[in-house]
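Presented as structure tokens, the chain that follows is alone, the form predicted alone.
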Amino acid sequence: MKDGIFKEEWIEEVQVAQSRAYTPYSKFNVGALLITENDEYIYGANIENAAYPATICAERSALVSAYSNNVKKFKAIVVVTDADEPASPCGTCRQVLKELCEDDMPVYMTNKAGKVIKRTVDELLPLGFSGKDFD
């Protein structure tokens, strides 16, 4: 995918994040690579828990890490799974992306074969509501 923003190296980097997943129950490893405005990488991986609500998705893992380190400006996020087709972030992750990222930020969804689908945060959660709506 060549859209002027996406870099092929991101696929390898997001697979590094995916390799850090902890998924003893679902065996569905997800990695997220958050690219900051300064081209730094913040990695996220899904971390499961026997008490399922305590599980955190890769996208939220990366965003929580970024915000915990006072990084709040992003160019894009890349998400990878082992599914046959690229998988979209779950509803909760879409809401967190809406809250913490710009609406036009690219979300690249990929699989191990390197197929990439691009959407924006707003396209993943049209008519979404966030703290930005309080302004």
Second form
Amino acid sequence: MKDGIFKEEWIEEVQVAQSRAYTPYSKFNVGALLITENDEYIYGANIENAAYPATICAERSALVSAYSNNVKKFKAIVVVTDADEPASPCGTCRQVLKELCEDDMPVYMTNKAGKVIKRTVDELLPLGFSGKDFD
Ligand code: THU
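For comparison with the form predicted alone, kindly provide the form predicted in complex with tetrahydrodeoxyuridine (THU).
Shown next: the complete complex, the earlier chain at its head.
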């Protein structure tokens, strides 16, 4: 499902991100493309580690890269894998998306065939825990 803001070129760009994955263990390459408020691209890929829990997912990789470059406002994130059906972000990535993105930001899950599934951050983590819960 695409919408008014989705751009076809994002499908190609997120595959550029995916091509940078470092996955000697799972061989499951994930790409994430963050679209900034100025329509710039921030690329993320999963970077694995022999100590498996030290692996960082593509979505968090993109978000950490953006914040490290002082970019903090996003229009959307696009994710791609080689799986037949578009894969959705893991629980940890959903929590980090909740922390660093607006609740209504679209998350586009795509596959190589160009299928797109859209959910907002809030839809991926309903009733999610956030800093507001400290109030
Ligand atoms: N992975 C991601 O990059 N994003 C997700 O949301 C799910 C999982 C990566 C982590 C690991 O490198 C590989 O996919 C297999 O789990």
